[in-house]
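Okay, so here's just one chain, in structure tokens, the form predicted on its own.
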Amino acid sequence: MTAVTLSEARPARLRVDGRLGQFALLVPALALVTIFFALPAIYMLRMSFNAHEGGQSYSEAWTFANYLRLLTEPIYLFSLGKTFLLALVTAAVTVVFAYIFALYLWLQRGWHKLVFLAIALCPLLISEISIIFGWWMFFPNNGVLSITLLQLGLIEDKISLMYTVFAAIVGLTYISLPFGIFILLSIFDGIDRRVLEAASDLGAPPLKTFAEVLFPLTRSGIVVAFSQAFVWTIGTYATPIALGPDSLWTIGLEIYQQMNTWRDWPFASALAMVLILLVLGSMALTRRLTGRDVTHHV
């Protein structure tokens, strides 16, 4: 009895040895997360409740000024309603030029395949700063683009797309176009291409081939391409100030322009906690839309 009993605990030692083993695998992580993350969240929420008076940057208090003043100014509104738009006519043209290139990508063999790859990466491998210059030497009157339409004849005299919205959809679609090209792949790469060969031996044209075989299995992927182009062109300023007319005032610049120039810090906080809900109900609604059969291979 006492054998059998010895038998049966030592398993259920073993599982309980083998979760601590992976909590302590993940307390590193935890405690990076929490001191760099968690804790600067929490801190700014309870900034965003302080008040600003006089000159100093904040004062003590519990107040909603802060989102009421969001909530009710119109220009602060109108900026975030141009936010949310850039981003999801960026997150839009990422998605469809993303799907392209990884559908290539998929369909290459041998060192064709290594070749884009390279390319792929690429904008992953330069600064944010140094692909803002890059296009300013692509988009004004003297720049590449102008000197080469005039030099095809496309154009009889010098243009330029500096400081145009469509200059700030570029740039902000380039950086984040290797991400959903690598998230789309992952997904292409969990596909079976005998599924292809089947539909075209049942006689399925090729549009009808990708709109009713390829695209549902990749749907999930688009989803999560899209989602991450949105969260991450939502928060940045630095493309669209460099590159955007001066009318382009997004909420990353919003912040910038109250945390530097004018010290309010919680008016700033209050502006960077929408942004990180309109961030989590990206995630959310993201997670909701794939469920969980996502198939991935990296």
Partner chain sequence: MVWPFSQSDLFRWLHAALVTLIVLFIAVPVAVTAVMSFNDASLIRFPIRAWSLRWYLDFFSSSQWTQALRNSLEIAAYTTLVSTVFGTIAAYAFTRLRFPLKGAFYFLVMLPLFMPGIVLGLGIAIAFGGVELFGLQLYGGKALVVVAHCLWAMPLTFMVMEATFKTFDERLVEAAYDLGGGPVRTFFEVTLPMVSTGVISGALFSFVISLNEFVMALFLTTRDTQTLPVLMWLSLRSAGTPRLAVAAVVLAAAVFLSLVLVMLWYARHVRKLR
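Predicted, not measured: the structure shown is a model, and the values here were computed from it. We call the rigid core whatever largest set of C-alpha positions still superposes within 1.5 Å between the two forms. Residue numbers count along the first chain shown, from 1. What changes on going to the form predicted in complex with its partner chain:
- Comparing the forms between these two forms, the C-alpha position of residue 45 differs by less than 2 angstroms, with the core used for superposition.
- Core-superposed comparison between these two forms: CA of residue 127 displaced by less than 2 Å.
- Once you line up the core between these two forms, the Cα of residue 68 stays within less than 2 Å of where it was.
Would you mind giving the form predicted in complex with its partner chain, to go alongside the form predicted on its own above?
For this one, just the chain is written down, with no partner chains and no other molecules.
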């Protein structure tokens, strides 16, 4: 009798204070994202309806003026369009590179695989600013590319790819490539490699194997990798202005400009809201297309 009460009483007591205690463990993380992310986001939403007059950063109001300005003034529309296009192109290039590399990684074994994994990890460990600086020394007139080609006798005059959209896309792709590789590798690792043998035994040519076997099996990975690269590029600030032409003025730059030069908090907030919407939109689209959450798949 006593044994029964003991064994029943103990777990019951543990469950009660254990559960409460465990809920308490969720609080610090929840507080951090609420206080420093959710509340500032809500505050920015409110701020985006305020007015900006005179020397003050903002004045209380309820107006759609900031959003109207964004949607009617050509320079902001262009900036938005260019940022969107830049993110799309970067995401496409990233997916192609990542696919080629992940496919190769998937087929390797042993130390060879480890070496290529380490190479894929490399861009992830380097600061964006160091990456920018590296390409900044590679592309210009007196840069490594131009001098090397000149010394090899491949060109007559110095060339510069600096401050071109191409250079900006190279820099941005470099940053999002490792994420693409690891997302796709995780998909490849779930595929039985014998499907390829089967396809080739049945006489399928390589392109057909890719189109009818590999591509359908990796479709969701491609979508998630694309969405990931898009999301990381859409809010970019530094790389396009450092490597690209002056005309490649992204939304991220515009936000910084509005905040630091014009002190226009409401308009900067409206621009930030657009970025948040674009990120949420692409996450929702990814979920629709793959049935997966982007957040479950870094």
